[in-house]
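In the form predicted on its own, a lone chain appears below as C-alpha cells.
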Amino acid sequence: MPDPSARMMEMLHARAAKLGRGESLTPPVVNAAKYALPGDPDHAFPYGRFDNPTWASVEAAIGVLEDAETVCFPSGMAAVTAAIMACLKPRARILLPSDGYYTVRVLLDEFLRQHDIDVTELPTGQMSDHDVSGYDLVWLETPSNPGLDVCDIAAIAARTHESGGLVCVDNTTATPLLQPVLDLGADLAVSSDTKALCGHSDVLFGHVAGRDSALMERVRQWRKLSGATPGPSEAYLAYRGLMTLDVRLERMCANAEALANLFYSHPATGSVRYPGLADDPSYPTATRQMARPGFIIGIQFTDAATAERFIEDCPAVFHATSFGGIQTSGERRARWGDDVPDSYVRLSVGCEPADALLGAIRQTLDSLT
C-alpha cells in the first residue's frame, strides 16, 4: 500500500513548486464565462463550460492524492452520474450495493432501468464472494454507508477484469488517504468531496479519478456536454479544505477509535459497528486495505426514542445528515429509508478536542441508563 503521508506531502507542495516570483500560493478564483480565443479554438480554456483555471488547480491537487487524472464536479451525485454514464453501454449489466448511498439506487431506478440497463443489487458484505462474470460495471461502496460493511476491492477488481467488466468505487467514507482504491485495482474512484475531503461543511463538490485516459476522457466529455460544472468559488473552497485533509483525518480517526471503544463497553448501547473493532465483521478486510478504519461509527440503541435523545441531548453532537465535517454529527439513517434499525445512529466523528468530546458523550450515555 502506498504511503499516504508521501502523497499528502507532494500535494501540499505541488502548486508551490510551480510558482514564479510574486504568484499567489492559493489558486485565484477565475470567474470567467468567456476567454480570449483568437485563431484556432484548440486551447485549454475555450469557454467557461469546458474548463476553468480554478477547477484545474483543485483537480491537480486531488490528482496527486489519487495518483491519477481527476475531473471535478459540483456535487458527489454529479460525479456518480458522470462515472456511471462514462461506463455504460446499451443493455449494460450493473452490480450495485443494496446498502450503499440510497440516491445512487434511486438514480438507476428512476432514469436508467427504463433504457434496458439491468441492475442487480447485493449487500456489500456479500460482494467479495459473488460471481461478477457478465457484469459490465461493478459498483462498490466500502465501507458502506451507513452500515459500515467492507468488501475486498482487490479481489473483486481482479475477477471483474478477468470477465471484461469495469469497477468503480465510491470512496467517500474513506478518502484516497485512508483507502487508495485505484491502487487496489478499481478503474474509477468516485467521491462526494462535500464530506471529509473538503471537510468544512460549506461546499458541495465531487470528483472522479482514473488512470485509463480514454475512460477519463468520457468522464470529462460528460461534464462538458451535460453542463455538470462546478463554480470557481466552490472549487476554491474545495482546494482550501483539501489542504488540511491529513490533519483533520488524524484527529477524526483518533477520536473515532476512542469513541468506538466507549460505545462498545457502555451499557446504554447495544451493537456497535466500526471497522477498527477487532470483532467487527469488517475488521479483517478493512485492516488489509485501509490505512485506518475511518471516522464513522454505527451505534444501535434500545429504541428510536433513545437514539434521538442521545443526538439531541449531547452538546457535542450536531443533528444533521451528511458526514465528514469538523463537528461531530449524528442521525438516524432509517428516517431516510436505509435498511437499518430505527434505533441505529450513524455518528460522524469530528475534530473536537478528544477529552472534551469523550467526556460529553460519556456523560450523555450515562444519562440514558
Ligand SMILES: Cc1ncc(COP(=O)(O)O)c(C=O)c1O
Contents of the next structure:
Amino acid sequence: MPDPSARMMEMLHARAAKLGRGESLTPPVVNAAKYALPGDPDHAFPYGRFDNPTWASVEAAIGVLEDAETVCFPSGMAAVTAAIMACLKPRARILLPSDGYYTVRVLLDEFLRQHDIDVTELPTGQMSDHDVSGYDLVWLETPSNPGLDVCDIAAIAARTHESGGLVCVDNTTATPLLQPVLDLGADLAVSSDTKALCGHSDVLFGHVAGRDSALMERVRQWRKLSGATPGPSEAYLAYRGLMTLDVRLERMCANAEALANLFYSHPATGSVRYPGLADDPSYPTATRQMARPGFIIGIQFTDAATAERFIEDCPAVFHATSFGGIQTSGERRARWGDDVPDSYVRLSVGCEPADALLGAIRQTLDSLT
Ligand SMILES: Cc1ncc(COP(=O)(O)O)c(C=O)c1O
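Mind giving me the form predicted together with the ligand, seeing as the form predicted on its own was just shown?
Following is the full complex, with the preceding chain placed first.
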C-alpha cells in the first residue's frame, strides 16, 4: 500500500513549491464568469463554466492524494452522476450495491433504467465472490454506507477488467488517505467531499479522480456540458478543509477505535459494526485494503426508542444526518428507509478530545441500562 503520509506531505507543500515572490500561500478565490479572451479561445480559462483557477487549486491538491487527474463538482451526487455518465454506453449493464448510499439507486431507477440501462443490485458483502463478467460498470462503495460491509476492490477490479468492464469506487466513507482505491485497481474514484475530505460540515463538494486521461476527459466534458460546476468560494472552503484531513482522520479514527470497543462491551448495546473490530465480518478485507478502519460505527440498540434516547440524551452526539465532520453526530438510518434495523444508529465519530468524548458516551450508555 502506498504511504498516505508521503502524499499528505506532498499535498501540503505542492502549492508553496510553485509560488513566486509575494504570491499567497492560500489560493485566491476567483469569482469569474468572464476572462480576457482575445484571439483563438484556446486559453485554459475561456469561460466560467469551463474552468476556474480556484477549482484548479483544489483539484491539484486532491490530485496529489489520489495520485491522479481530478475533476471537482458542487456535491458528491454531482460527482457520482458525472462518473456514471462518463462510463455509460447504450444498453449498458451496471452492477450496483443494494446497500450503498440510497440516492445513487434512486438516480439510476428514475433516470436511467428507462433508457435500456440494465441495473443489477447486490449487497456489498457478496460483491467479492460475484461473477462480474458482462458488466460494463461495476459500482462499489466500501465500507458501505450505512451498513459498513466491505468488499475486495483489487480482486473485483481484476476480474471486471478481464471482461472489459470499468470499476468505479465511491470512497466517501474512507477517503484516499485511508483507502487508495485507484492503487487497488479502480478506474475511477468518486467522493462526496461534503463529508470527511472537507470535514467541517460547511460545504457541499465532490470529486472524481482517475488515471485514464480519455475517461477523465469524459468526466470533464460532462461537467462543462451539464453545467454541474462548483462555486469558487465552495472550492476555497474545500481546499481549506482538505489541508487538515490527516490530523482530523488521525483523531477521528483513534476515537472511533476506542468507542467501538466501548459500545462492543457495554450492556446497553446489541451488535456493533466497525471494520476494526476483530470479529466484524469486514475485518479481514478492511485490514488488507485500508490504512485504518475509519470513523463510522454502526450500533444496534434494544429498540428504536432506546436508540433515539441515546442520540438525544448524549451531549457529545449531534443529532443530524451526514458524517465525517468535526463533531460526533448520529442518526437512525431506518428513518430514511435504509435497509437496517430500526434501532441501528450510524455514528460518525468526530475530533473531540478522547477522554471527554468517551466519558460523555459512557455516561449516556450507563443511563440506558
Ligand atoms: C457514500 C456517499 N456517496 C455520495 C453521497 C452524496 O454526497 P452529497 O450529499 O455531497 O451530494 C453521500 C451523501 O451522504 C454518501 O454518503
